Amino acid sequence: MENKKVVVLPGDDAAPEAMAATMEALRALELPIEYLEFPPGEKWIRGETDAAARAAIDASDTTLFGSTSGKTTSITYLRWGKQTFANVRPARWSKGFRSPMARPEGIDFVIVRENLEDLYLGLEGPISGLAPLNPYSRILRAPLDTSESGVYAIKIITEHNTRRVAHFACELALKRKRAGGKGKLTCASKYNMLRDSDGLFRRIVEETAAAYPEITYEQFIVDDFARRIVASPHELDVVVMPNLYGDILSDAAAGIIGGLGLAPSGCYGDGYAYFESVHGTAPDIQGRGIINPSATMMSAALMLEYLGFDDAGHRLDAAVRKVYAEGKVLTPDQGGVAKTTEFARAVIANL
């Protein structure tokens, strides 16, 4: 079999430390993968390495990405350039995870976040710029006062992107059902207030789910759904949401299983995918060697499954979770004293 090609972008601040630990575990699996690793550093700002990274991404099968504080700008290309429209963020508790919940056993759901539009297009400006449009507020039942000093932000929900993320979420729910899961899809948006934009999102998801009789469908106003994440997370399976809500509430989902250090993710398009942890770059602990590499490792496990190395992906994920079940080599965020490198060695031992 021809070797798979993986671009490795280590990210910024403390993220490269988590990536280095992850790469040790990946190499221990001895898979037919060629890794093109880019170094961390300030040269991203000059754009030279970023241009090389884009070319490498185009020639690769996938990318493993560390968190960025803005220096590693290739993230923009990985999302919009490669049209990775579905951000998959699993929330699955395992023994040893430092959850604040009284009964976290059995929490296992996935948030599918639309990854390309909503408020994340950066369409903002001064309110005065809206004056020529003579905007009318349906809520106030009056024209908007554009003489106020302030800014606006435009929310974009398109039929195209909503349909394909809805289809992706339905297929994922079906896949999970066939593997023994609930086979349920939940849609959450603010359709009671944003009747046109979030209403469109809800309607398209509902229409798409109707073509999948094998799965159960439900929908909630997003603030009610936020309550359900805490009150009844065991009832959830696959959840699909617009970009902003998915970004915020997937962090809440990570919180109930034990923190952002345990939150992997993958961003999938029709022809490309990349994988990254949900957490940020942790500049406050840069250089201390204590960042938790679990989320990056579990993201790498998702990447291996995407590449067709299902067994290796399951082995890596299980090895990480076994370290937590044993409870002897945990990083400080999970109540331990282990260094990042020590955690990596424990994972490798479990492979």
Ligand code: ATP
Contents of the next structure:
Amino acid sequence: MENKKVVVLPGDDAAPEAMAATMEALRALELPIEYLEFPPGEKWIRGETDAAARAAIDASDTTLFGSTSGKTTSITYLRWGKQTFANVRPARWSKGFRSPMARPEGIDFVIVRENLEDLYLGLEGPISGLAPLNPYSRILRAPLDTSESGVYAIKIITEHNTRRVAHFACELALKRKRAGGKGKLTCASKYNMLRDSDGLFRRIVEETAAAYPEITYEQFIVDDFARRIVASPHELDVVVMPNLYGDILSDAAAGIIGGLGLAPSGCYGDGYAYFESVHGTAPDIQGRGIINPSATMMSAALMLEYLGFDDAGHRLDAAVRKVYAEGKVLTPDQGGVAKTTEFARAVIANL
Ligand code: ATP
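Output block for the form predicted in complex with the named molecule, input the form predicted alone:
Below is the whole assembly, all chains and molecules, this chain first.
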């Protein structure tokens, strides 16, 4: 079998420190994988490195990505260029995770966030620019006063993207059910206020779920869902949301299992996927060697499963979780005093 090819983009600020620890653990697994490692974003020669990264991404099976604050530009290509429309963000509590919940045992759900549109296309501008459209407010029952000084932002929900992310979420719920899960899909959006856009999202998800008689379906207005994620997270299984709500509420999901340092993610398209932690670049702790690499490591575990190395993926994920169960070598965000490198060594010892 030919070696799998993985592009490694370590990201910006403190993210490369988490990536270095993750690469140590990946190498310790000794898999038939060729890693093509790029320098951190700070060292990028703008257009040149971006073009090289794009070519490498095209020639690869997948990419492992450290968070970016904008210096590592290839995120745009990984997302829109490779059409990775489903951002999968699991929230599963394990023994030793520093959760603020009284009963975190058994919290195990996955947020599937639409990854390509909604308010994330950067369609913003001065309100005066809307004048030629003569926009009419359904709420005010009047035309918008475009003489006001201010800005607009456009939210896009397409049928195509919603359908494919809904289908992806249903398939995931089915897969989890076959592995002993609840087989439930929850959709959250603001369909009462945004009747056209979020209404379309809700309607398509509902229609898609109706074609899966094996899974149960429920839907909530997103503010009600925000309460439920805190009050009854044990009842959730797979949750599908438009981009913005998915982004915000997956940080909340990370919070209830113990923090951003513990939340992995994968972005999947039809022909490509890449993997990155939910957290940002943690610029406030850059250079201190204390970033928690767990989320990047668990993202790498998802990546190994995607590449077909299921067993190695489970081993890596279990090795990280075991460090928490033992509770001896934890980084400061988890109440410990360990450095990133010490945590990595503890994971490798568990492999
Ligand atoms: P973004 O907008 O990209 O999410 P941000 O700066 O808002 O970036 P983070 O970079 O995720 O958010 O950081 C938020 C806080 O959480 C910071 O104080 C950071 O140090 C902390 N943090 C984030 N990730 C980790 C981690 N892996 N280990 C330890 N602390 C972390």
